[in-house]
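Next up: a single chain in structure tokens, the form predicted alone.
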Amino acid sequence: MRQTRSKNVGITLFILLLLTPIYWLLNMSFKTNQEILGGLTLWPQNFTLDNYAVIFTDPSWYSGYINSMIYVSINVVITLLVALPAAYAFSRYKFLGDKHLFFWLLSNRMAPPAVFLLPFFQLYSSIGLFDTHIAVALAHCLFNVPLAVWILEGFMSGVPREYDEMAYIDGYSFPKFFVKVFLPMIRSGIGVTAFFAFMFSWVELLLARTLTSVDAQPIGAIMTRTIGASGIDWGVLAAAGSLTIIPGLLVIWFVRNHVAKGFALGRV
């Protein structure tokens, strides 16, 4: 009984540290400037929504989301196409050096992205790649896939070969194996390495800030740079935070089945 109490103080003190700086953040978007600098408030005093207008109708405010949401979903997309083929080659085969390469790929992933960060700005400055979408998609891919590889080939392995065995006697093509029959055999790994590769590109900043000025410049990028002349307006960045919140939220909730089964089946 006491260990259980102890179970649930435990819990709801950890829930408690983790949603305060949330609701710190959604206080914050609901006060003027005034409010915040002026003293501690639990709550707003004078509720306003003027932060979130100015998101909502300032260009260079919202145009950060679309950018953000274009590069990351364009990341997500590379990823899969590349880390699909390049897992099940490694979850069925066995050739000169794959130990080896895999472990290559994995290195990649530990290294900090500031590593790349000069050759990536000179080559994409040299090729006409500076502040696009593809650009920062192209970049965090370098991560992006070695995870996905890594995960993707735990899922694959676990599905016997048998299953490509009959699709080959039945008349399948591999192509058509592939999509038809193995694919939704592996749906939480693939539902698992979207939700990896969306956090990644969504919440990466340096990549994002270096490689990009204006047109595809994300939106933590424009949120370090609110400085104006009457100094910072903690509201509207308070707001723009909180209203970046909400992609990683939904993207949770629609592949949260797919992640717990992930941490069941391993390599998660």
Second form
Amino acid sequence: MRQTRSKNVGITLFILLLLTPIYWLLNMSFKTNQEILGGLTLWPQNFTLDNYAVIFTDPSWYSGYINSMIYVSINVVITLLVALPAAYAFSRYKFLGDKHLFFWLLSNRMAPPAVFLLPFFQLYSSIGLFDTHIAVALAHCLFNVPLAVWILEGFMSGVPREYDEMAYIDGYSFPKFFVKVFLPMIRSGIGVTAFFAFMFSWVELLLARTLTSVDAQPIGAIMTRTIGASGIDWGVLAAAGSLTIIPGLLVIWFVRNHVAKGFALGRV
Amino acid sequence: MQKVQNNKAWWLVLPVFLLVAFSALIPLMTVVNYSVQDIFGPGQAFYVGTEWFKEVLSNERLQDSLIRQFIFSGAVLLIQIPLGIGVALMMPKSGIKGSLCLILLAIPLLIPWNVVGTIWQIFARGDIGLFGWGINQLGIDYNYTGDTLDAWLTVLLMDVWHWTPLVALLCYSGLRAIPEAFYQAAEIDRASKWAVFRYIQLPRLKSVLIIAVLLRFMDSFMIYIEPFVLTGGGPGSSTTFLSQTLTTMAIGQFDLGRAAAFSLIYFLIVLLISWLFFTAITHADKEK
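Starting from the form predicted alone, produce the coordinates for the form predicted in complex with the partner chain.
Whole complex next, starting from this chain.
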């Protein structure tokens, strides 16, 4: 049992180290700027919620969170809607050019966003989608859809074909079978996929910032305004940063059991 | 699984195809178009052929940032993959403790990248950051805004902090997929811990590890926001990686032709290396 104990010590230590920078951010968000710049204090001496008050009372601040949530949600929905049938096709059928198509899809996950920055800007401007949530959601599909197809295909390959055939014999039409029988069987896969899609869309800023100006501006872009003429407003910056962690926490809470079950990813 | 030949499956793939074609092919064509022209303004463009490509390939600033990029990505993989495996092996197998570890580990992954930069920008400062202050207290002269090596190490440390959890999570779910019977058999054979790892766990982790390596390679090769917020690419250009050089060129200097040629070369490098990984995967599949 000594082994288990040393393992526990190891993992606890690692997680503590992982959380220290985050603690420091939280710590700072509850301090006044005088205290932050005055010297190093391990916890807030004059506990204050003023930094958070600044964000919650100013629509131009909190709308950033709402904007980010909107385009991330749209992105997750679009990603799942298009990736589910495609992953089914890849897992069940051979068809003309399937392998090339799969690699081509994946290659888009490899494209550095910096490469597409300018063309995206021009493309979405020319079709009048600039500064809308849908533009960012569509742009993020570039890297989320390939990943989603990849993950889902792995889960679907784990479901034996016999289920499909049995459902046909029982008189299920394809759409009915897909929604009523098949999707519930790969619940975990959908959960894991949604988690990854959420994650990569929520954390991305380069494209989101380029494709928006006011109406759909993500919180990450708004945060830069804490840097003013009088220097950086550390307290508000820390508070804004701390708040961006919460949506992620909620999502991982919902999918924790799916991830813990173990998944063998993709066609590898 | 035995797959059936059926070209009607294209109908199921069509939405994905159209969506990705819209958001990938059109922009890519735009980039290709730019890369062979010299653009002075709207309607004033001249065909220059492969001129930009030649120039980009011999541009020293780009070569430097390419070398920096390779060293960085290499260091990232060398540290994060073994560390991630180690962490996954240490995690509790199940129960509330397992879930708790999972959630806490995932936190860095779910923080927007600019906030990651901000966190470390604060955390590593000598005056108001715990980390920078602590290092200085130890008597080591550390200043990430002034010293080249310190800046580079800080960016690396930040990336390790940020992404090791992803490797750990992938490995963790790979480990959970190993049937208990394998371990029991090993116990009967009195296999050592190392033997269990080498001959049971590692082979079974192979597929997950390939994904982890692939994802970490691709993403570390495209890193932009985090070092940009943390160091701004400095001091000098010690932490200016490829994406930042490219963005400066395209947006900052509006040097479209050169930036486009650079983009394509950049994309091809990532594609080539990833393709090598991908063939490794399919080969591994055939062996099974």
